[in-house]
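One chain comes next, on its own, written as structure tokens: the form predicted on its own.
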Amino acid sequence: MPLVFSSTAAVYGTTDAVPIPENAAMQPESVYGETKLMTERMIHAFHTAHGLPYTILRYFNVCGAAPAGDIGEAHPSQSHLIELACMTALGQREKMMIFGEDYDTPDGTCIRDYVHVQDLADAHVLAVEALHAGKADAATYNVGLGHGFSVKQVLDAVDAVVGTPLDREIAPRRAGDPPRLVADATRIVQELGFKPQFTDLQQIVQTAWNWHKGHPHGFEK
């Protein structure tokens, strides 16, 4: 039975390669990234020993919600930037913390590649179809847009969508936060035909805002 594994860009850690190709050095800076890398290696070892066909998808920053506004992200330990910003706009959080504004980036804040959850779902379908068609045997793909947005750009986009500015506070850097994580998504585009539909930041934010505004308490009725 073929396997599609959900991995992460956190396996790379801080790297000089921007955008990051799949063959970049992997030096994760968090337990999360370490455990994903360990699992990738176990899958590859099992493939070598037993012939397991697999595809590993390294997610960059997954975001957004179903365009219809009926399905979205809702869990108590929320840590994703766009979702936290939407919750702040709803008054569920006091303010937005910006962890570091002294990174070597244009505005000093971290840059991430934000891939919409629907595009990510499409990537999984493409991966499964390729495995079942025998077009892939042991493949690893980055899943992202190929360009990034800074923390401040994301918060500015939320301000524009919501219509009111969020309260912000600058805080020290967090351990394990690389300055830039941007995908080189050339391989998945060329080999699987991946074509993201959500590439505009405000469009992505709008889907998340529609969900949170319509479901301020998640899936609770």
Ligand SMILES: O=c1ccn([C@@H]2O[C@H](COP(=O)(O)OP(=O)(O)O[C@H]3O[C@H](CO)[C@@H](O)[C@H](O)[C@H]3O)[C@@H](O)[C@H]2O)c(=O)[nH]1
The other form holds:
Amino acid sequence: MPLVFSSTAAVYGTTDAVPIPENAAMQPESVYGETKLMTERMIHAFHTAHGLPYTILRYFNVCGAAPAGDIGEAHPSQSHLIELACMTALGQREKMMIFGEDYDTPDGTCIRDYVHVQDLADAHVLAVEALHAGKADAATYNVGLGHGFSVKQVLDAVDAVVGTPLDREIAPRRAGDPPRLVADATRIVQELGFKPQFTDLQQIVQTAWNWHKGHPHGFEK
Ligand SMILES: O=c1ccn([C@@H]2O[C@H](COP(=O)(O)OP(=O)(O)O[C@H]3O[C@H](CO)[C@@H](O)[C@H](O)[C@H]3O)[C@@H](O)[C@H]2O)c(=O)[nH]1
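The block above covers the form predicted on its own; next, return the form predicted together with the ligand.
In what comes next, the whole complex appears, and the chain from above leads the way.
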């Protein structure tokens, strides 16, 4: 039975590679990243010993919601940038904190590769199809757009979609945040034919905003 494993860009930790290829050094800086890396290694060991076909997908920053606005993120301790910004726009939070403005990036804020959840779902379908076709039986792919946006660019996009500027405050850096995490997505594009549909930041934010506006209390009525 082939296996598709959900891994994370957090396996790379802080790296000088921009964008990050799958064979970059892996130095996770979080417990989460460390456990994902350990699991990747166990899967590979099992493949070597018993021939288990597998595909590992390393997600970058998954975001957005179903374009129809009926499925989206809803969990009690939200920490994701776009979700928090939407909640702020709804008045559920007072303002947006920008965690660090002194990074070595063009505007001083962290850069991430924001991949829409629907494109991520499509990547899984491609991975399963390739495994069933007998291709890519021990493969690892980054899943991202291959370009990044800064925290300020994301907040500007939220302001544009929502129609009013959110209050912002510069806060200290958040521990364990690498300055840049941008996928080198060449491998998944070339080998699996991955073609993300959501490449425009405002379009991505719009789907998240539609979900939050229509479901201010998540899945609760
Ligand atoms: O209120 C906030 C929230 C976030 N950020 C910044 O926004 C960026 C993105 O943060 P967030 O949305 O929390 O995502 P990440 O911390 O980059 O982590 C995501 O992406 C990782 C892979 O890159 C996954 O492993 C994690 O599960 C997933 O949460 C970071 O630079 C944060 O410092 C702020 O400035 N203010």
